[in-house]
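Only one chain is included here, represented as structure tokens and corresponding to the form predicted alone.
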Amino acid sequence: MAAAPPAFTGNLKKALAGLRRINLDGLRWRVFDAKGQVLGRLASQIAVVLQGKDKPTYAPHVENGDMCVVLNAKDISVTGRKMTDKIYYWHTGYIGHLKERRLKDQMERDPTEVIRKAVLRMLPRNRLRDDRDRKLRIFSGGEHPFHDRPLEPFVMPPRQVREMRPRARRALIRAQKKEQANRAAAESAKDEEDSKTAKAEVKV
């Protein structure tokens, strides 16, 4: 006998908010697990799905994406210093009231809302946006409540790694061979540091 699903502890009206609109005869429901996933890969996987590009009737014009569940938000990674960098602005309509928030703020608020604005500005701008957007269902842990429908986990592509440039290779190994050097010198002023104290020790 099969384990029972554990129950969703979320908001349930805000995850089922919108099904009623949306014509799910035929769809597929692909699970997404954002853990350790970079942000922009991620968004830009969903972005495709949400518009039916990996379907051979594929029309710009013809909405028939696929229902996407989005476990793990609050595990997004994202390269380099975007984390303390990376800043959203938004204004309230009034006059001097620009917001601006950032990525880590956010993430620490709602991190939801970090991969729904990152896939909501893949999308085109007409008017299928709305329809892919209640299509996009987004959980910051592992839990939904979408246990009876037939998922499908969706596997992410192998990140092709390109080949390191050689100007880029030669900089890291001058800036490897440097940090070498500064450490030895540190090390070696420390040695000659303990050689003075143990001197002076000696003599008093």
Second form
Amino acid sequence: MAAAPPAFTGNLKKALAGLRRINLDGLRWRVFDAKGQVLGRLASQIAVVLQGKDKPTYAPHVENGDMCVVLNAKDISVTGRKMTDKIYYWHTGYIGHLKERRLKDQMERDPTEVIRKAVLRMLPRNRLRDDRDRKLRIFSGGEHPFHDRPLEPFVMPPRQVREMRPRARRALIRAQKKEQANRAAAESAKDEEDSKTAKAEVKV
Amino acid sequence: MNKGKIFKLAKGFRGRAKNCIRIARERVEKALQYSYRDRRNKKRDMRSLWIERINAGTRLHGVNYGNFMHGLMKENIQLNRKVLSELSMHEPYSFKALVDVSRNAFPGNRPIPAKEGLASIL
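What would the structure be for the form predicted together with the partner chain, given that what you showed me was the form predicted alone?
Below: every chain and molecule of the assembly, starting with the one above.
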């Protein structure tokens, strides 16, 4: 059974941490694929599932959310210039020590933290928040060690993508045309080289 | 006499508030004020909990709370939110029938999604 899904590389201890503390009977294991999803929109869906708000048996004092497994965290996308311009700030407590880190650097260090921060900041700040954090497992690649559990893929609800603003759309068309021109130039350069080498072979 | 009554009401309070009359009197007054206010708040909180549950139940069938209620009002079904939330928790088949009635009366603008879990059996 372990031959069909690939073996899980990475921190197995971290992935299985605290599983014993969670009361797992009756909970579903929902799998979210973050590939190509927008960060905030995915995080809000995860937060809703994690709180158990999609079940009619929701009660605010009882923790009844499903286990959420997020795959492909390194392929998460953000719109606009957030990749370079979104900055995470935190204050260490010492005076003057306001630290900052850009989204780009955070993705290089640990892409799972990006999604974890986004989801955690969307959960209500109460005593159940830590338990909900324990139910959330994020993996930066596509492999996970939970193949023996009953997994259910989560289908994202259909989204109405906003039409591009005229300036951005013109920039996109320009970029596409430029890429086409580059590709055509590269192909023609390659054809010339091939014909030159063919002539050289023929001569020899 | 008054002190006795106050200490009786102050059972379970933290620290000196259950033992010393001066502090207990203040805390008991506050507790009675809170309980007066919260007898009214409880009705609001329970209704919002019922609405959350109905919302979750209808979204399993592809309809959101607003459209569902509008459809029920159109069909003049006068079940209140308390009963609807109980149905959504314990009587899934009846609840699905209600959701279908509402959807026929007022078709919302969302396509029906692919069902998973319990909803796929219904």
